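Take a look at this single chain in structure tokens; it is the form predicted on its own.
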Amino acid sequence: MKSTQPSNYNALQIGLHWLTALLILAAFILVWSFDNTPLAPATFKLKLQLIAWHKWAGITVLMLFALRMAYKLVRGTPAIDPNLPALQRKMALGVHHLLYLLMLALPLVGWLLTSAKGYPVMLYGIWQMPDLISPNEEMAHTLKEIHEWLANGLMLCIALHVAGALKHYFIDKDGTLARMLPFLKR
């Protein structure tokens, strides 16, 4: 494990961050589209495709999460600005930890939910992922509720994360946002 912290995120870390963000956004849009597409013979195949893409996005976020955590252990990440007030540093760290926890928990619960419903997860339409639990409608109902709560929590954490980044850029005028958007002026 690396003992010194890097001063900036590198291209791989930045790319993984934004790819994960885009996939999370896509997952939300896909499930919203699924929920707002009427169930009718003309839209049945579309609804199945939307939910399949939602699952692909979620499982891909899970895989990227594992890659990000492994790379974080190898390379490390830049330290939070030590000049920030202690409360802001704790809030930033807390939001980051919650984001990581939710990027792990939300796809896992979705995968459990799909297994409990008795539906396979066909990753990218080519690989059937193993069921994590046996079909169980009561468990599926509980997991659906948990999945929705976790999704709402993720949206809230993302909103806090974005608000913090914008605060750093527009109010503090420091280089925090430029660490993930290198084209911005520091």
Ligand code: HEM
Contents of the next structure:
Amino acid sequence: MKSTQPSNYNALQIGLHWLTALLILAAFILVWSFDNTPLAPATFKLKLQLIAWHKWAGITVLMLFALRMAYKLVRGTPAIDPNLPALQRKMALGVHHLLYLLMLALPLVGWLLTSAKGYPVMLYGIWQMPDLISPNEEMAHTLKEIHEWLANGLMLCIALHVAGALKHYFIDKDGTLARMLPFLKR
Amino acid sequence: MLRSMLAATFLFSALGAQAAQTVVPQKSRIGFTFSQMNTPADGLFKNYTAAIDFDPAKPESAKAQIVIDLASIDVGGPDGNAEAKKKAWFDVASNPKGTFTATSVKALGGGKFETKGKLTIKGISRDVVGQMSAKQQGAELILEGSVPLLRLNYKLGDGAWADTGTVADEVTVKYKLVLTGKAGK
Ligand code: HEM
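Could you please show the structure of the form predicted together with the ligand, as a counterpart to the form predicted on its own just displayed?
Below is the whole assembly, all chains and molecules, this chain first.
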């Protein structure tokens, strides 16, 4: 990691952050819609499309994660506000690390899951991604369970992350949220 | 009378074949690939019985009868599996079994063979032609092959499901059968 930390997030880092947020939200909404779409002739095409989009959104999150990590190594990210109590800084950083972990693990498990089900990913409808493992029903079942748990964990982390950001903005009235949303600077 | 004699002869030869070579179920697989919205997908039949008598040196005397328990279909999820058993697809309530009976096997050289046979699903019989490779590995003979077919020929997913832009007409049966024992008698 860089020895000198930047004092802010730059436009690229802010862009990657919000694009990832949007794609994660999309992945949730798409898979919920998929679950609520009946497997019937009239809606089957839509159902296939929804799960395909879910996979595209998730794989894109994985690719953006790799990009963010690489850029973090090059440029670094600003330190958490040093004026905050140590425990709060630890919590914020802990949640950040969990989010990073889940942005890596959740899509990877999704990819494993769809390989185990025997349904490869046709990324953006043009590129067939390699299967990570060969079809295996029991494995698919276990991976689906893990995928679900990780998704629940991600939802929890996002909730904590958002709650923290809102607490800084509305209660502490400090500049934390404005670091990711520069137009909020006051 | 003639019919039952034929049936008895057939049964006898099938059983004879089974006695000659046995399929190792843990190592064998009868699956298929299909395509949904241009994305390939993979399924399989978990239960089947295969009576095979095949000597790679004498392909012309090969015998094979495979009976597939269609209700053992697995397309990767409980919803899809339930749908596949319904009337529009395999209609397993009225037609629980699918059968393949080999009619001829021809050597193409290099351990490859052309396989011809009759495939019956939902009471519809069609001649199918496929390719197969045979490899002896220790005591095991490994047969791997594929047979392309068109699902609508067998009324699989006809009617409301017939749109081939969603589920393609082309389906390829892919199998791997691991045999032990000696062929022929
Ligand atoms: C940000 C990334 C992702 C999130 C937030 C996410 C979230 C979810 C959630 C909440 C479910 C429903 C779990 C359940 O109730 O069973 C699910 C299911 C699923 N996800 Fe993901 N996922 C992500 C990435 C991926 C990726 C990259 C793939 C594949 C390449 C994938 C493939 C699947 C599949 C196949 C299912 C099961 C659908 C089914 O058959 O019911 N996911 N995902």
